[in-house]
Amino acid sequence: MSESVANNKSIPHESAHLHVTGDAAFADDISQLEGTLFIALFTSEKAHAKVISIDTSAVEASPGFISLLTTEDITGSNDCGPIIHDDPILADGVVSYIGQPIFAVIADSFLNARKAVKKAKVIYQQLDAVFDLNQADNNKSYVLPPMMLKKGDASGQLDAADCRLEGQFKVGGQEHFYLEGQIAYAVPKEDGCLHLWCSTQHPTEMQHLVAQACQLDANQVIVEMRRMGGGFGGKESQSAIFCCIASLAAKKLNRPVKCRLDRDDDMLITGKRHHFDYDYQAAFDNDGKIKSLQLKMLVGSGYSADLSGPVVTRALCHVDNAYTLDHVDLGAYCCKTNTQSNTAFRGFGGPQGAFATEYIIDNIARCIGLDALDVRKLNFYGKTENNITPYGQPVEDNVINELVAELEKSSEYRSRRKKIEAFNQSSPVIKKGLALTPVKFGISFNVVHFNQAGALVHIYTDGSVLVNHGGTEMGQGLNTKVAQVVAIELGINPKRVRATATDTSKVANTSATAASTGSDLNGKAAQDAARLIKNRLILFLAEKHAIDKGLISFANDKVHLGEKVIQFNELIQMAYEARVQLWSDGFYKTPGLHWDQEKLVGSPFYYYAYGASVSEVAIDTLTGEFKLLRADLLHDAGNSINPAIDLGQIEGGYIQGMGWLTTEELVWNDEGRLLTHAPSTYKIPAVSDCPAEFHVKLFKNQNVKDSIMRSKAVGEPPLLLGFSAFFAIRDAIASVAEYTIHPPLNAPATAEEILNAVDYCLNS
C-alpha cells in the first residue's frame, strides 16, 4: 500500500468547531458595508398570464423606499438560464408560474423592502396554464426534444418472453430545504467592477451570468464563496437569479445591495427535484430474469429547461442501476408546465431513473412468488460477462455481488424475513416489511469538458500551507478532504493546512461542485500543485546535500535525507532563502471520458460507486402511518480519504432519500400555487424519523481507477440507499393480501398513499 493510502484517517470537519459555536461565517454573516441596501421581490400571483399594468405608487411612497429594479434596468441580457436562454431574470410581459419575480423593491432595510413590495398592484390577463404531465405530453409541450435510449430488440423480446408486466406509477419531486436560504451580496468596486458574495455551488457560472446581465467582462466580476449552509443541487443554477438581481441593483445605484430570501419566497421561487411519471412494459422469464424493458418517462421540468437536459440524460443512464438490461427502449419527455423550473438535486436524475427498475423488479418478484432480493441478484451485472450498460460502457469495477452478499449476511436478512412473515400472520393491524436494494452510480459529469479542476497551493515560511481550489464547501467536507490530500502529499499534519474561500479571481473557469466530483477533481488538482512544490524541494535538497532524490521522503512533519532528518518548517525557510518557488498551481482532467449526446452512447463515467441497504418498517393499516425500525447500510467509498466524513454523508444521503420517497410531498392547488412552501406544510425527516437501529459501514475496497487516493465519491450515491425504505413499506402493504397483489403505491409514500394501497390490496 502506498504511503498516501496508508495515511488516510478520520479527522474532524475543518469548520466543525465554527459550526457548533456559531462562528462559521456564511454569506449573510459578512459584515455589511455602510450604505448597504436590501431587496424584496414582487412575484407573480398567476401561473400563466400577460402583465397588463403595474402600479407601484404606494410602493414608492413607503418608508425606506430607495428604488425599483425592473426589466428596463437590465442593460445586458435578461437571462439566467444555465444552458438554454429561456429563463428570464425578471419576467418581461408574460409570467409563467406563481412565484416568478417581476420586479424588485430596493429599500434601506430588509423589513422596509418586504413591507413596501406588498403594496404593489398588478393587473393580469389570464392565459391557459398546464400543470399535468399527461396534458403537456398530449400537447407535445416540452422544454427540450424527447430523448431516446435503445439497445437490442426490446419489442421482439417483449413478444417472445415467458411473462409480461405493464403498469404506471409516479415519483414526486423534492424541495432542497437547505438550512441557509438563497442569498447574494453585491458590492460595487472601482472602474465599474463588482464583488459578489453568494451562496452558490457554481461561482464561475454566477460570474458569467452577472457579467452578461450587467454588460461587464468576466474579469470585472469577482465571486467569492466561503461556505454554504447546504446546497443539494439547489444552488447550482438557481442561485443565478438572485446573484443577477443583487448585482444589477448594485450597479444601478452604485451601492452595496443584499438579496436574501425568507423561506416562503425561497420555496415559491426556486425549482425542485424533477418529478417523474412512468409507463412501462417488462418481459421476464419464469426465474425472474429480465428480457426486455420498455419505459416511457414523463419528466416535470417546469416552465423552462434549466438543467433538465443533463438531469434526464443521467436518469436514462441509471435506469439499469445494478442490472444487466440487454434489450431496452427508454424514452424521456421533458414536459413544460406552468410551475417552478425544476433543477439539479442530489443524484441529478439518477435516483429517478434507478427507481423505475427497482419498482418493476419488485413487481416481477411478486409475480413469480420469489423474494425480491433473489430476483435482484439474478439480474446483477457480471464481472466480465453481461457487463455492458444500455449506453455502451463496460462495467469494469463491479463489486455489487460481493457487497450485497456481505450485507445480506451482516443484516441477517433471511432470518429477519421469516420473523417478519410470522409477525404479520399474527398481527391484524400493524404490518412489517423488509427490503434490500442495491446501488450502482456513475461518477463524472455527463458533459465531458466539465470534468476539470484547478487549485493553488502556497507554503509560507513558517511551514503553514494555504490551498485554494474551485470546489465549493456546502457542509460535505470537501475542504477537509482537499486539505488532507495536500497534507498527505507533503507529509505534514493536516492542522498545518488551511483551505480558503472559493474565489473566481484565484482559480478561474471552474465547474460546479456537483455530480459527486468535488473531491475527485479538486483533490487531484490540489495534489498536483502540492506535488510540484515537493518535487522542487526534493531537487533543492538533492543538490544541496549531494544525495540521490530517491532517498528523500516527507512524513510526520519531517524530511528524511537518508540518515539525516530535518523539520519541515526548517526546510521551507532554507528553500525560501535559496529562492525556491514555494507556491504552485495544479490542474486535473478526468481521463478516458467520451459521450455522444445525440446517440446517448459512450463512456460518460470514470467509475461507479456501489452500495446496498436493508430497511425494516412497520405500518399501521388503519392510519397509514409508518415507522422505520432498522436500517443496515453498506457503501463502497473505495479507499476512503476520511471515513468519518464519508459515513456522515452515507447516513445523511440515506435519510434524505428516505424522506424524498416517504414524507416530502409537494402539493400545488388547481391554480398552480405551491401549498407546501414552509416547514409547517412540508415535512423533511426529523431526528425522530431516524431508525433506533442504524448500522452503517464502509465496504472494504479500493477504486480500480486512479481517483484521488483510490477513493470513491460519496456525495450523491448514498441517496439511492433510501429506496429500501420505500420498498419495505410496499412489502408491508403487500402482506395484507398474502404478497399476491402489487400495491399501487406512488412516491412519496405518505399516510394517504399507504392507506389507499392497503385498501386496494384488501379489496382486489
Ligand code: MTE
The other form holds:
Amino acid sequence: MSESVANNKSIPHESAHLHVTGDAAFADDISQLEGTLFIALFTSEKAHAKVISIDTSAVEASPGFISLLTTEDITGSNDCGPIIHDDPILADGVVSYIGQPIFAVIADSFLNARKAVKKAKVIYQQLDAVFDLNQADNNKSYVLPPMMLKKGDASGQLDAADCRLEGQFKVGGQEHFYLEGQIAYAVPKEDGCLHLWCSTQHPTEMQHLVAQACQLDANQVIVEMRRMGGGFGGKESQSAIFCCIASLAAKKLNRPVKCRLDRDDDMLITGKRHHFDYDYQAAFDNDGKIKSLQLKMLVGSGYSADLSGPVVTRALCHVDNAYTLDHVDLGAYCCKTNTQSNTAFRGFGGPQGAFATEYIIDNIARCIGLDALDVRKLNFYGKTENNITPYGQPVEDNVINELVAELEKSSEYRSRRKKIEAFNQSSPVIKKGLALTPVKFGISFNVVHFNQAGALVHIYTDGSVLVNHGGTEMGQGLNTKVAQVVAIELGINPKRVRATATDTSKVANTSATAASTGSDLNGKAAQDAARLIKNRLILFLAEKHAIDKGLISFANDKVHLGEKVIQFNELIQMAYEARVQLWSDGFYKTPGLHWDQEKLVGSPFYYYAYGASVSEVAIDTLTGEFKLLRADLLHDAGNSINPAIDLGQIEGGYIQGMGWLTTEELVWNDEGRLLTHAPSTYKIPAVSDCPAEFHVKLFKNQNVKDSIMRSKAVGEPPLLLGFSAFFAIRDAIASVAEYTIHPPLNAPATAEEILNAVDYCLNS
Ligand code: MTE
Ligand code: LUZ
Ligand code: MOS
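The form predicted in complex with the named molecule is what I need now, so please give it after the form predicted alone.
Now the full complex is given, and it begins with the chain already shown.
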C-alpha cells in the first residue's frame, strides 16, 4: 500500500547524530544515584586450584572500603550458565581458570575498590590444569557429549575415489573487543525489587539469572538496555556474571552498585570465539569434485559449556558452506580446558565450520593444479538438484552460482590472476596472492523456540510514534530498521518514529539479539503491532465516511480515502476522540522450522544468506608481513531495508573476519595466563588495515521467503567474507614453490605463521 515512503531508504542510523557528538548514552553515562557504590573483582591467579584461604584484612582496612561480596552472600543459586548449570558467578572452593572471579570488593569509588582488591591474599593448592585440546580429547574431558553429523557413506567413498588428502590445521579464537566493556548498574527498588541497567544482548536472560541469584521473582527485576557499544556475541551470555554480581551487591547493601570492567579485566575474565583444531580426510575426483569428507573438530570450549552446544551445532551445519557434500562424517568434541569459557561470536561457530571446507578445497585445487575458484564452482550447490545439506534441509534459495559469476566478472578475477602470476615471476621478495571465497549462512536460531519476538507500538495524539521491541541495539542499526518498518506500515516519515530502550517490563520473554535475527524477528513483530493499529484506523474511517476499506491508504504522512486526503496527525486526533485504541502489541514466530538436536537433522533455517569476496594481498617473504591491497565484496541482503546500514555491516563483517584470520592472535603462557589482554598485545584491524581499493556491493535479490520486506539478515554472514584474505595470503605463500606445496598455514596468519609457512615451502 504505502511501501514507497521509506522502503529501501538509506536513512542515517537513528543514533548517528548522538554517536558523533558523544551524546549517545551508554550504561555508564546514566546519571548515578546518590550513594552509588563500585565494584572491583578479585580474579583467580591459578588456572586450576583449590582455594585454601582468603585473607582480606588489608582489603577491609583500605580507604573507601565498604563491603565484600563472597559466595556466602549468594542467597539464590550461584550459577549464571545460559544452558547448563556449570558456570558459577563466584568460584566456590575451586578455581578453573586464571581470571575467574572469586570475590568482589565494594567501595565508595572505582579507584578505591581497585586499590583495595589488590591487597587480598589468596592461598591456593594447585590442581592439574589442561590447556591443550588434544590432551583434553585424550582424557575424554569434554564440557558436553561429542556431536556427530553423518550422511551417506564417507569411508566407502573415500576408498573408491581417484584422489585423497589428509591433514591437520587450526583456527584461533577471537576477542570481541567491543568498544564499550561489560558493565552493569543495579539499583534496589521498593519491596525487594531491582532495576538493572546493563550492556547486554539478552535482557530477558539477565532478568532470569539475576532473579535466580537473588531469590526474586522475574517480576521483581527490570532490565533496561538502551544501546551497547558493540556486542558481537560477547554480551549474549557473558554479561550475566557482571549483572549478577552488581545485583547481589545491591541487594546485600540496599544501595545502588555499579560493576564496570576495565579492558584488561574484561579480556581476562570473559570468553572469546571458540578456537578449533581440525583433522580431516577428503576424497575427490581428478576434476576436483568432492566425494567424501571426514572431519574431526576439537573445539576449545574453555572451562564450562556456556553456548558451546548451539555454537558447535552451527559449526557442524556450516561445514558444507556453499557446497554439495553427500558423504560426510563430521565429529565435534567440546574440549574442556582451564581457560575462559568461550562463547558466541559473530557467526556463532558457522565461520569455524565453513573455514574447514574452504581450507580443504584450497588444498584440493593445488593437488590437481586448478584455480581454487574452479574447484569451488564445481562443487557449489545446485538450484533444484544436488541441493540437500548434510543435515537434510534442502537449499531452496541458492544464488551462489550467479552471485559468484557476477563477482568474478566485476572483480576482474581472471585477468588479475594472470597479472599476479606474472608479478610473482619477477618479484623475488614481495609475492602477491588472490582468492575468491563464497558464503552461505543459515538464518534462524538453531533452537527453534528462540525464533519468536514481540513489540509494542504507541501512537500519541500528536501523531508521533514510539516503538519498543525485544531486540537490542549494538550499533548494527536494528532500531533504525524497526522504526523504518513501522513508518512504512503507517505511511509516515521514519523521523516520526522513535525506538526506545529495550525493557523487560515492556516486552517479556525475549530472545537474545543474536543469530542475525534481530530485524527479521523484531521487524515482523513491530510490523504486526503497527498493522493492528492501522487496521483499527481503517475500520474507524470506513465507518465514519461510509467508504469501502479497500479505498483507504496511508502514504507520505497522509491518509487517502478515495479522493479525500487527510493528514495523519488529524486522523490520529480524530481517532483518539472517537476512543480508538492507538497502541498495540505485536508478535511474530518464524514459520516452518524443525530440528532434531539428537540426530542433527531437520530444517533449522528459514532461509540462507549468500555472499562472496575477492581479496588480493601482498606478502613480504623476508618479514612475514602482509598488506591487503584490494577487496571486492558482493553480498545478498535480500531486498535491503536500509542499504547504507547493510553495506556498513558487510564492510565491518569482512574486516572483522579478516582480523580474526590474520592478526588477532590470542596467546596464553604455560601457566594458562592470557598474555594478550590489551590492545598493546592483541592486534585488531585499524583504519590503515582497510584495503586501499574496497568495492562493496549488494547483490540484487529478494528473499524467496516472506521475511520482513523480503530482506535478509546481514549481521553475521559477512564475517565469513574475511576468508578470502586468509586464502589470498596462502596463495601468495604457495607461489614461492610454484603452487605445488600446501603451505602449512594456521589461522591467524600472523607474520610468524606466514614466515614459517614460506620457509616450509622453500625448503620442502
Ligand atoms: N554490528 C555492530 N556494529 N555491532 C555489533 O555488536 N554484532 C553482530 C552483528 N553486527 C554487531 C554488529 C552480531 S554477532 C549479530 S548476531 C548481529 O549483529 C545482531 O544484530 P541483528 O540480528 O539485528 O543483525
Ligand atoms: N543458536 C544460533 C543459538 O544459531 N545462534 C545463536 O546466537 C544462539 N544463541 C543461543 C542459542 N542458540
Ligand atoms: Mo551474534 S554471535 O549471534 O551475537
